[in-house]
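Given next, in structure tokens, is a single chain: the form predicted on its own.
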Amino acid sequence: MASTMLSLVSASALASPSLTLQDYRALGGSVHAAVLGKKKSNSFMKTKSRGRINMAIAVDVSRFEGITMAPPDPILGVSEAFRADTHEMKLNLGVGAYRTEELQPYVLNVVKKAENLMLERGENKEYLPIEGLAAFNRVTAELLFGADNPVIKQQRVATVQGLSGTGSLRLAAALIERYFPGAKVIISSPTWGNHKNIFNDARVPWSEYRYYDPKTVGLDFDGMISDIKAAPEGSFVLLHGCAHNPTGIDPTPEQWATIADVIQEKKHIPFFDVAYQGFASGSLDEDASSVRLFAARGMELLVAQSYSKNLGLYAERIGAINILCSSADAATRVKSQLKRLARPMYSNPPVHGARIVANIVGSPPLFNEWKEEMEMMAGRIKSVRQKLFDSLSGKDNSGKDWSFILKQIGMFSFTGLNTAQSDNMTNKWHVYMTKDGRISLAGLSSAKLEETIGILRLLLVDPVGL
């Protein structure tokens, strides 16, 4: 029983200022509300004893008293705080989701057509196999590597449908922990906020390699190469395939080639996180070029994919983990172990989003329409980025070089704001962003651009003045 009876507690003692409610809680739990009420329950058993009134007080002891309050998620917590803000001029630049010019969520027209097709077919809701929908796995590997790529034809890719990018990364982390014991994952500094959580939860050791140079607001390429070289041989190198999150800074094609050289030389294993294929540049092929470069060199590698951004399927949790192996036999064995790991985690993945992807990619008309919508979404982000640069550089007389904004790609822009400045943007101006200074360009519109630029310009040029 979690309840304990504290018997024979004097009513005069209860009334005494020297014995508080906290004193009772210290004895073993939280006192029932009836202790403080008058005739509210039968929790008191009043008896005569030598002229004094004695009471028995029921005290509940929680088995979860030792569990502390967790801090808010550094990314999702931004949206929670934004929703709680009642200021009419509030603006959410932390959200990692596409927004229209009216700053509203967007469901792709091609997604609606694919869903209507599913209804017309009367498809059922039976369980999928552990590895997911076969048609989805086939088209997702082809999108990533190219349908005519030899690695596809040789069946050297083990593809398992995952719970979007996060679930796919987590499944890969479990494989690393089980079959590469002690191997380290090295991740960029900075990186997406959930990467560290995923590897910590899977008990996979990790360290960071240099990536962002605050002096240039660009890539610290020399530091990156030096740290990859210094990592223990056989480490997993986590790379952002395109549109690096949070910086928006990607290596050039020449730099990607050098990165591949070093990883091969050190016998590391490349591990790509591809969350923005087609959404960054507007081209599926261009945004997969880094992965295909490594595959063309005959390297074994891991790739986690997500369709949250490029198809707007955020809530469907649809993605995949792909492991490129040196042989078809190795791929078969790897896939069997991925299934074995997935079974106790979540048993099998959801079908709705997988069918949407399979229907769109499997139909040439729908596939072409999807590419047009991706180009439209990517184009709006590029337009906002250009307007941000034009306004900041046009109104700033400080001589600051704003060209870093145009060198970045994808949904995000790394402003260089520190934690205190980011907090100031929120607390004083009701502009919400992550504490590392990352802003989502999808959260800006032409109407909101000017007022936000004024605040950003002042803060970036004269942070003390604000």
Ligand code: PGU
Contents of the next structure:
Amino acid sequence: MASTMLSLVSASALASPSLTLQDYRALGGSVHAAVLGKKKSNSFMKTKSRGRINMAIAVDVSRFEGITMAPPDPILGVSEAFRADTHEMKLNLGVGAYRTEELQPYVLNVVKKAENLMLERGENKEYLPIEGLAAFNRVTAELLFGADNPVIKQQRVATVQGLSGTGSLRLAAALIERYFPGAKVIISSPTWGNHKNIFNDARVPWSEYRYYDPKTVGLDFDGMISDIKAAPEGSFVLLHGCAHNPTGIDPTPEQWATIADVIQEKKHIPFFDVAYQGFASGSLDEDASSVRLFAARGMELLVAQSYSKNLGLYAERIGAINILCSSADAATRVKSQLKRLARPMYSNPPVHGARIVANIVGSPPLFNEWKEEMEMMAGRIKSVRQKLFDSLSGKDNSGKDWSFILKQIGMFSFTGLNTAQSDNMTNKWHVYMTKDGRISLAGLSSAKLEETIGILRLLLVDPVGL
Ligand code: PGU
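Having seen the form predicted on its own, can you show the form predicted together with the ligand?
Next comes the full complex, and the chain you just saw is listed first.
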């Protein structure tokens, strides 16, 4: 597929710093129209009021009259609503962000140490190169694949620093849109809500593969495999490297191997989203094992990484896109095109988070300290999960099987609450969560657990009673 990727690039496209109209047409303009269908109406605009817009200019009404109100974001909108709530018992189980037992945001000690080092060194604030900080790009690929992985030594990984996980996914989506016109991305049902936005905005067609089985509150493995098989050959298969969001259900190592078999058979391209490396199990290596399994088979693949959770660097927007190619030469060309896509979007990435990661991973004592803190964070979440299970099953004599809670991993529990029940949690009990029934365990403390369990149990066992 790597050769197809580059054969699609016209000579003029490679030579010029930005694509010409002709290049766009050659690369996908027509495909878009065919794949996505020419949109006759614009869903972002109140099209009916067009006439009013024209008149508006004369009568001094806003030129933005045609812009409709956007709905709140399903995840970040929950935090906004939470901030606006003045109730003293309010609890935010919406956003996936780590909290201490006192339910406070947590800045890792090792991050503070790295920041102090940076201050001492008096580093400057010059622009980074388009691809980001070289020391960061090196360590981030090593952390993902393992420093001794032959793919690193063979220089087959094109790594570009991205604006955290989201920005890295978006850059990859732009690459797919430009160099694989018409190719489809298949995503799990359900998935992290922003995946759909990312591919929609990048104009990459997507569809869903089965993943979650509500009957077993587990993985619909057969459904997943048959949907991956049924996807058009050469599709991109978006996979959560570990700690699937929102379900917390991951394939077993044997299932991963079968997934890899099918992807290879169908000449699909795996596209991993790794937002929780080290945060799921507490081990960086274990959480990267899915990616490494695919890489060991000699497959080409994409991996978006994020340091929001595992280093608590949410607002620093630090992550990377890694594209593992079959040759060093292909990786060099792919990297050059990623840079070319990044340049008109945001020019070059921010330096602060990149330096923090490079300093921590590059220094053995700091690296060890990070691993300890990560284990501590993952450990607290695991203990909240256990307590949630113990209390629910201990207090409940309805015969409901609560073991699904212990089978899930990562920072979330997918409770099985429906939209009405989730709304009830928020509107009546001031417990904020996403409408798909996901709760962030990091938002619970031992004290808050008891209060929340009462509500959860009632909703899950006897929803009519609430
Ligand atoms: N991919 C997955 C699977 C994620 O869960 C998240 C964050 C990201 C990527 C992107 O994170 P970055 O901060 O851009 O690196 N999901 C969280 C955070 C809130 C959000 O929706 O951005 C969540 O609560 O699902």
